[in-house]
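Quick heads-up: it's one chain on its own, the form predicted alone, in structure tokens.
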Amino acid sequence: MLDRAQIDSAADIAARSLFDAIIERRIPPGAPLRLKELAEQLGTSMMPVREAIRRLAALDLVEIEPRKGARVRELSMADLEDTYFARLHLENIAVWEAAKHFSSEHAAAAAAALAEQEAAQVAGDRVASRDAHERFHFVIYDASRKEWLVRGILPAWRNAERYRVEAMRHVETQAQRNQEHTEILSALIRHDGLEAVRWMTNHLTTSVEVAAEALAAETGQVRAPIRVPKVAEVLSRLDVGVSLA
């Protein structure tokens, strides 16, 4: 017997329609979430704009306060410095582990991903460019057979793209990323997750430092010095058997 076809629910779609457009500051840092108007922009009833509004609040990329509604969260240094401290520890865990599970079916569908993001990223299409890196990074992480930590990344991945985002839009550092791209890629097809999380550090390190500036630049925010761990203090906190001196 066949199973019913998916089919993307209306809560499904709001949340897509109000995640693209917090990502892309169609909605801005700040701005208050009117149910009535975003049911009415979106030709829905309110419910599945609420349950939409209560999905992003669940990844903390929305505020609701009793009595106040439901905003957008503004933007912070300190914000940013958290998030990517959390995405360095669980990433890497996750590329750890999944160096010992690799297979050419995970390295397969993580080229693709990669082809497609390059594509999308001559042709200009950022949302096209920001799934395709998505399904990228967690073909790679679905890989370490470690689900409950791989929905642990999520909310912290969500909330990186709204500071990425701004710096995404400076190309002079996408051939960089691209590279780093391809070096996690190639150590976890050699299943070599010592290397695979040396890239993965420079990486995320690369993306926060670049975030960081455009946030600067964007909000007038002082750039204090962002404190992330480094590659030393990330293998310590994994069972790596080797020495870190």
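Given the structure is predicted, the values throughout are model-derived calculations rather than measurements. We call the rigid core whatever largest set of C-alpha positions still superposes within 1.5 Å between the two forms. Numbering follows the first chain given and starts at 1. What changes on going to the form predicted in complex with the DNA:
- A displacement of less than 2 angstroms separates the C-alpha positions of residue 36 between the two forms, with the rigid core held in common.
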Given for the second form:
There are 2 protein chains.
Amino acid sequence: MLDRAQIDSAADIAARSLFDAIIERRIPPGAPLRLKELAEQLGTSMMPVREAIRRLAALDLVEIEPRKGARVRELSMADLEDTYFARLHLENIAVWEAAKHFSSEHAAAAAAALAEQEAAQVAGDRVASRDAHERFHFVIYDASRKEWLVRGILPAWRNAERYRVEAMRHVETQAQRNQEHTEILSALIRHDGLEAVRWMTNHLTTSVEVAAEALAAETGQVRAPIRVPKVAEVLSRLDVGVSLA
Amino acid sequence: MLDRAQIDSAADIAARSLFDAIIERRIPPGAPLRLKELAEQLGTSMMPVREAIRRLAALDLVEIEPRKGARVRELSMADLEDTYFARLHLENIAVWEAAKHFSSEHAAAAAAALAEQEAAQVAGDRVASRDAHERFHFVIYDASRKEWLVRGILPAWRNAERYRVEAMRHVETQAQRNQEHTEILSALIRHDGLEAVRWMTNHLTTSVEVAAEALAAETGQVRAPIRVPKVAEVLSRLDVGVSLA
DNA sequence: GTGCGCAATCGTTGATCAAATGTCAAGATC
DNA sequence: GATCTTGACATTTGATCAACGATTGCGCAC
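Starting from the form predicted alone, produce the coordinates for the form predicted in complex with the DNA.
Shown next: the complete complex, the earlier chain at its head.
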């Protein structure tokens, strides 16, 4: 056991554990989150669990009804579509802005995260892979220097993780996604915002297709092919700025 | 006094009260939030206050340092600019989408919120005016049917409120802002997305200018004129969609 | 200038309060 | 006679409280 307990509070651990459990479907969609039950499983009292649930509720991953407790939000094709609509718009803006400020430090941090992710993939460590993947993307978004935009990305991102997990079980498309990561990074290093946005759009489109496939398989539902956005062309002309300085 | 106490939990009341206090600068930027002190003021125990602080932290309005407590985040010209960068992008996308689905129910709800806001302005009730204003905007955003996008708007929106309050003291521009609201609504009723986005851009530009003016006056700082975004033209070509159904 | 100790404050716990739901039985209705 | 409704009670569960424990930072002494 690490000394994590000294730096991470009980609520931190509970939040992380709960998030993983929801992502991995150990707590299925619609299931109620019972404070006492979870507290016993984690070996803490109810309060840190309560706080963890409130944190997830702040991201809209669980729904809280006052005096009745919390439930895991349901998954659906509509929600998946909605989630990726938000991601496509917000993350493309962030990537576009990031290209303007991308430094060698950013490049190093992103490359390190990528290497870590691929290592974790090989080792079969899903949690580490997920962490590294998130770090890769947010190193980029942070490079945009648009803190409130990045803050707005987080809820949709975390919700997307719920759909991504099932998709990740299919190893076939893994090489493609890794390739897309590399291309995004290399475009950013060249400060080629347009190309970075193109690859990001490809990347998210790949992700949502695979996720939709997996969800359709789960629910036994058929689905029409995805309409690919033309956001790449649009963003080449997008130069919104509020300059006060 | 209403029976609100029966439906709102102590934490709800504490969160609302704290938010107002931060918005109105009764708790100034940088000030620490002491649990016991706030609990005594509110006549509750420390727990609901603690939860209220965590909620505000989830929106990044306050910063929490573990074992050291929470502080109100500082205001700055850079943060104001960043906040409105996010708002300009996200809220314009929402408005653009809302134009596609705007119904008479949406129109009625938005018009009611506007009427309520103007009544509250006349009555000098800042809290009611703020509430009605938020309701007006989010009726529109909700009409976009993009839940995760709207969810992503919230943090920047709430942060903007911190700057808006000072600006609202200047009554001169009030009529202009009310006019902008009316124009946005009327464009949406006509399903004229481009015009709605143009007015929204004007509206946010007006807001950020007034807010920057107020902030500059407070800090004794001079500032250059604002560069106005060309988002309106861009959005006319923006038709990103992920269709899975 | 350095180190020790005390006070202040957050994090966590276990207990208590209150609301909501499910159960069971008695009575009414068909 | 069977079924549905109703109301009280018990149980479950979340919300709140007050006390304890741990950590940090400040101040004072050396």
